[in-house]
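What follows is a single chain, given as structure tokens, in the form predicted on its own.
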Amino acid sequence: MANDVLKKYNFDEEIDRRGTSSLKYDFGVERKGRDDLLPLWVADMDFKLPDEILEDLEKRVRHGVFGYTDPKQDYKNALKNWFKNRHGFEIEEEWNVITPGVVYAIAVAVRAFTEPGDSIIAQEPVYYPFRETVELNGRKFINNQLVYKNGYYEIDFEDFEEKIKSNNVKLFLLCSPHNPVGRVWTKEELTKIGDICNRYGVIVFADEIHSDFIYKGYKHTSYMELGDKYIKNLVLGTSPSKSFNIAGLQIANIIIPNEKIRYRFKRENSAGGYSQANIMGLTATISVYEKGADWMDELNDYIQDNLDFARDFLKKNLPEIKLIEPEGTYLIWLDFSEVTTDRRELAKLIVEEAKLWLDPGIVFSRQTDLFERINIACTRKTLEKALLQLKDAIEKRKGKI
């Protein structure tokens, strides 16, 4: 185990999520045409929140009245303290704009800072809503493809600058830590990005929703830490939804230090008809940020152990599948190019033979169609079952050759 100290929380507890309208578990027929798949796809976790947080939610429910609500000082304090104590940077209360989610906020930023036909840049392979929000809003998606070399991803800074310059890019969508490749960008990399964006007046939307999941030996540097020169063009996407698995409560905190940029964002947010936040989302945010630090620490240990287990299993049983060593997030990125060179065959292997529901690499980039993304924020039993199903499917396939 990553930490042998006596644990307070039980992440091995099996929670039956079927029959709860769970996107992850209850929509196999609608989305995949079958209901016999073990799902490790969408980025939500199979862990129950601790009692101390559930008690706060239950207390709010028992009050019985669910009218319009806005954040009071306790919300602002919880937010400020979490980022200061957990990530080492300070925010001013007026910088925060609440939205129902970070993806929603990206769409707001797309409309607030660009016009139809304008160019917006991101770095594929990347979380697929990045491209969707750009193209569905009538903007041009510019790809600064990450460079994959020797099992590691790097930024092509020369290509990044050239494409910003030649396409008159107005907005950069930064994924940090990066989903799905698992990179935790260094301060040097972020500074280099920031210098280029400042040079051409590009606003940076930094999606840092996975920043609470960092593996041992690595450190997340928030774009907020780069200093005044860089945060003047920053829109920082944050949310407790990934860290504490409360995506269904629809709450995000978008930090915008620059008053003029914040005004444009808030105006577009209002134009979309959004005002008061989800009452349970507000309650949950205060609770998790005030009481969830110990749970978060133990959760990270458990996910670290899951990563170690998956790495060892693949090395021993499926050496042809290459793990791209993650530095952050609870998602692992696997290269199947030594298993097959046909993405349709790969899809058949995963779905029909291994009976797994994963996220295929093609949705993150056209150049990663032989990759799969796996969510390891599940019990060890579930992870082991999934890997055994994959092993059995590949062994059966080899037996037929």
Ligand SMILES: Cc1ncc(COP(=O)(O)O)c(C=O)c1O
Second form
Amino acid sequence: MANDVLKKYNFDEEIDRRGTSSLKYDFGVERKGRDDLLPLWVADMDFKLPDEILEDLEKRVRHGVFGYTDPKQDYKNALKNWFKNRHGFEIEEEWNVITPGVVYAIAVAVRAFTEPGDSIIAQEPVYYPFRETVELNGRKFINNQLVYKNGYYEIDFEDFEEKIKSNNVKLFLLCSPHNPVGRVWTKEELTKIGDICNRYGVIVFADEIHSDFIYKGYKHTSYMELGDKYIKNLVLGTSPSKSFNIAGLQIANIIIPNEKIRYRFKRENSAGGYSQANIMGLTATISVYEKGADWMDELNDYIQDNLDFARDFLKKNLPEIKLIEPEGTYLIWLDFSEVTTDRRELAKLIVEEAKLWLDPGIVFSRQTDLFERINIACTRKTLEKALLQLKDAIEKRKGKI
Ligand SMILES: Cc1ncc(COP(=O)(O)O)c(C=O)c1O
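I would like to compare: after the form predicted on its own, may I see the structure of the form predicted together with this ligand?
Full complex below, order starting with the chain above.
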């Protein structure tokens, strides 16, 4: 409580997002056939940016001219300083390539570094556009399934190496921290992965979009920190969009230290017709990276409290739902296999009975059809409401209510 007095920002503020064309709130009818669901699905947040950042955006809007714009030195400095101060690594200015998003950049990498029919590896359960961008571009998706044991996910390194070797894999899509299982990979794990990729000449696309969300007791290691031997094969996907809730402004910074790899990536980016970045995305990036550190710290505290709240709630009220303890990200991954063993029943429970819109586990991997992913970057009140709806639905099933 004493700490709260010192807080600058109010993450409990309820902001009505309906009627803003919000993907999360305004597309229930189109996507789920109904508009009575409480949405905790797509990975954006229900929080508002602080005034000091909104003022920079307003100032740019008030200027009134929105022509073609490119990043100047202030943008480059803001980016460099954020990664140096928050994550402890240096980037050189020319390493950065701007794209409209990280998923877009993955698709560019797929086309730049592989040919149709080539194999690309990733680790399911994983953020579903990984598989989609590979398959929609006519490449072969190779899965190094993460191993789920005692409520914890680990990498099967042997399988990883064997599949790279036997499929002549050219590109690895690494999710770090991992969505949806919430692992923050250790330096040791990343180095092991890096050694295997180096051995077979595999380029690593490290998607670190969630790296600003790390729970107490864990430390994110960027692939960039592994050293020269590793970063020569690296394409690092970063973006302020997840950290500062500006996904709608469509900007990502793709950091590529190796000149030859960067050239191939840039060429493919241009082949897609992309050139100048969105002006509001550029303005927001400078502002959040220069002024957003305190907000980010308090946001992490709030999300940590949400996680603690959810864990306690589940333990007390719904012990049959297993929370996979996340080390990072604002997404929690829940195992419902003790509630039901039927995927359709689970969908019925979540949507029709609990009236929740979550991300069903099946979209991340065929093997996780009895899981659900919940986005906890919402107010405590919303989170509590969602968990109560879930509790009531399950109790009704058991005939308790
Ligand atoms: C791992 C991961 N990568 C990328 C994205 C989306 O990035 P963008 O909107 O920049 O394409 C998400 C969004 O949830 C994500 O979880």
